[in-house]
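One chain comes next, on its own, written as structure tokens: the form predicted alone.
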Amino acid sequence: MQDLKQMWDKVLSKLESMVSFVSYELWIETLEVLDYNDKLVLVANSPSAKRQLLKNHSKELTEAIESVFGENTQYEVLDPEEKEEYLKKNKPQEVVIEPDESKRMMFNPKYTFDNFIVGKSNQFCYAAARAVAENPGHKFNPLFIYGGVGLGKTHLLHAIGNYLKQSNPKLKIEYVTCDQFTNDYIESLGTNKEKGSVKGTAQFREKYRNLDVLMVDDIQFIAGRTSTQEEFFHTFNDLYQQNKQIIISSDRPPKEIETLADRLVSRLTSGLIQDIQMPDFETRVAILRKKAQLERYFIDDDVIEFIAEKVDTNIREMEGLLSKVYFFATLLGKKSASIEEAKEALKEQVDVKKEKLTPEIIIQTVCDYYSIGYNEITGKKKSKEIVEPRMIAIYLISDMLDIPLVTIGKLFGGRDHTTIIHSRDKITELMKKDHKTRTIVNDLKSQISEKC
């Protein structure tokens, strides 16, 4: 069985690099190996975990298992009830492999306050998170953190959790994604129907309404889920009235989450709302240096600055490029990654993208985003629904491409360079003070990058 454990650990190691850390912790790391005879039998920790795993990661699971156990290895994933049935029929003699206690932890030990790089873009959010961790339920309740993908929201939630687990292990803490909260609620309704009682809902409420700290990641996905919003509203009220800490993260502030009930918006805005902005160049450099230190990468300083210049909207992407450069250097037998290895390793992500990117791609992406025609945005119309997208398109072309202002003007119906300057500067100023504009621009940049 020890050999089987070692093999399964290798599968987990491969899967950790193939899926997001949230998916890994929620659906994969919690898997239990029950049996291995003619096939590998795994057990998920709930029916919803099984569904999510098979729906979203069956390809990665198959690939990882076959790479360790051999091609065409069959496997089956059971939920807890199916496990009991399996044991009754098969009664395996060997002891099953239980996940290590360290793997039961819901918080990633890598995400702490100590290794969170603080800069101008996130210093207030960091301070608020730290204050909540030191005095939960009494300061900044609820705490609502929002910002773009890969800017550190989840890191802060895990840092709070790790701090609380260390300082007060007796606290009842639950960290869930919005999808997991929804799935747990749906599963409780299914239990009611199957057993003809309210047992499922009672268990769900027992789980979520008797906590000291509730953390919900990516709450924006609750939009449009009326029943889930209703249940979350009552969960929120119960915890809040007991002075229990509630921490929420989202990619946008509550008022910008579509179809969110007014009374829920009111609850979410009753505490502190704090955003994480894009890190400046100095902060990006510091983040990369910290990453290299933690992972024991030997990276030249000019490589770190090179990557920090190329990626300015997503910390995860930036760290991924750093790992790729170091891995490429090790394949070449180098002890340290130099700028030459960096340019070679990242030529597809950096140089090729820039070569493929054209003003037309940017304009069309903006048109698709706003559902307007190409001729409308480049034409003479001056209605509000056209002017704003036009200015954003002009800003993006100016920011992402090295093109003369006169040339940009010609793309937009022959407008002169002063009009182009006005549009560019207008969006630049709006991005400094208006979160909605920042979100739109960042969303568009991500979509444009995907097309190239």
Given for the second form:
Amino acid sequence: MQDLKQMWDKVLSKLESMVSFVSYELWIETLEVLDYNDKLVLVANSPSAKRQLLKNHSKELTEAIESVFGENTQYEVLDPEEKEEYLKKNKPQEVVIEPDESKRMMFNPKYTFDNFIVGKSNQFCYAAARAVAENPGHKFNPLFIYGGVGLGKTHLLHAIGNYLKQSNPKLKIEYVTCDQFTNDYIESLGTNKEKGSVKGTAQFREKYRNLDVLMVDDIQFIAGRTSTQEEFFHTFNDLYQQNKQIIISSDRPPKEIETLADRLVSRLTSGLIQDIQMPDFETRVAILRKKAQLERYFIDDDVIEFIAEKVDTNIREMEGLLSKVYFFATLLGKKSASIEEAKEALKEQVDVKKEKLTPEIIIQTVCDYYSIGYNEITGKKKSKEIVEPRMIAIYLISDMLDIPLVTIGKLFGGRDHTTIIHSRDKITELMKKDHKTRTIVNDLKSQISEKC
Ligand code: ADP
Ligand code: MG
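Having seen the form predicted alone, please provide the structure of the form predicted in complex with ligand ADP.
What follows is the entire complex, opening with the chain shown before.
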């Protein structure tokens, strides 16, 4: 029999191309293979990961497992508590395969320069990152990138890493989040003072001060961590003096990180400080198209534009909506979702009603209600079937929107404001007396409110 690890790796690589990147990272790559006897026993890292995996991907999991282990291979997914139970009753036949932690440290292969869409909001950041990747330690040292959440800072850091790994595999590169750096440092101090703290610190220094490139993501979390700041300061100086490249990201510029020691602020500001902003609509559309292409989602352009329009502060959030629409379509058994289905899929996240109320929406709703044309209602015809809807539309516009009567007149083929007043008052009167008119107007109002 083939080595279980090799077989599991095959299953993983199949699954990688079958599910979205997010699902793979969250629920599949993190699986542990506990046993393989009459069936394959897998362990998810939490009950919710187990639930999500089985809910969303049991079909893919079955297919991938069967294609490697043979048809009708049974499998079971346990959560950590169930694993304990299982181990009390069974002794696993094979060596347990833990999820590969080292893989998680690697740069995300999808975060490359090629996959980064450049627009006005991020062009300088992109150019600086690229320059650093092409020539580390020479230009822009340190490079300090700052900007709000989900705007591409981590993507650019990984892009530098991916680029360097390929162009110069011998370079020693370390990418850490601020929390990882802090934890590494705290661990190096040892849990008890007698035991190995000197050795631990030496190891820590050995690791961080012999690097060619150090990247620290989200450095703002160093605020208030005095001794970590102190250690970082020395690491920084050491590397900097050897012309080693330092790249930092943060959600704000150095000066605005509270309790950041002055000398550290001045070190961080000594190179290039570059901000990254939310991309404009066109760039957001291009980013979504790229994402859809990378994840192999079929998403129509009008849906992409709808999402790009609704989210204007965070690209990660925008991408989340894209996956949501895709999953929704899959649940419906369709290849891609229509705009209506997309709105339905996103109704909890996006304020679909946000569409601004305009007189045109009101006019159109009235036209649809009476099955008459937009040109007819705004035109000159005086027949009863047109006049009444026209007056109702005028009434609704003046009631629901705060716009001048003259402007309303213009919308209706340049009628003067006295005609508008007349129509409005006429309907007001009718509504008092006539039950039917009242019902129609209220119906229309609720239809309009549903849209806006
Ligand atoms: P940050 O680190 O600033 O919070 P990330 O780098 O994690 O943000 O980006 C969030 C998501 O948005 C990632 O999936 C990333 O690939 C994507 N993204 C951000 N900017 C761009 C861009 N210009 N082109 C393509 N994808 C982008
Ligand atoms: Mg980030």
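If you superpose the two forms and keep the largest set of C-alpha atoms that fall within 1.5 Å, you have the rigid core. Residue numbers count along the first chain shown, from 1. Predicted, not measured: the structure shown is a model, and the values here were computed from it.
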item	value
Per-residue C-alpha change between the two forms, Lys382, threshold 2 Å, rigid core fit	yes
Large Cα move at Gly137 between the two forms, threshold 2 Å, rigid core	no
After fitting the core, Phe327 CA displacement of 2 Å or more between the two forms	no
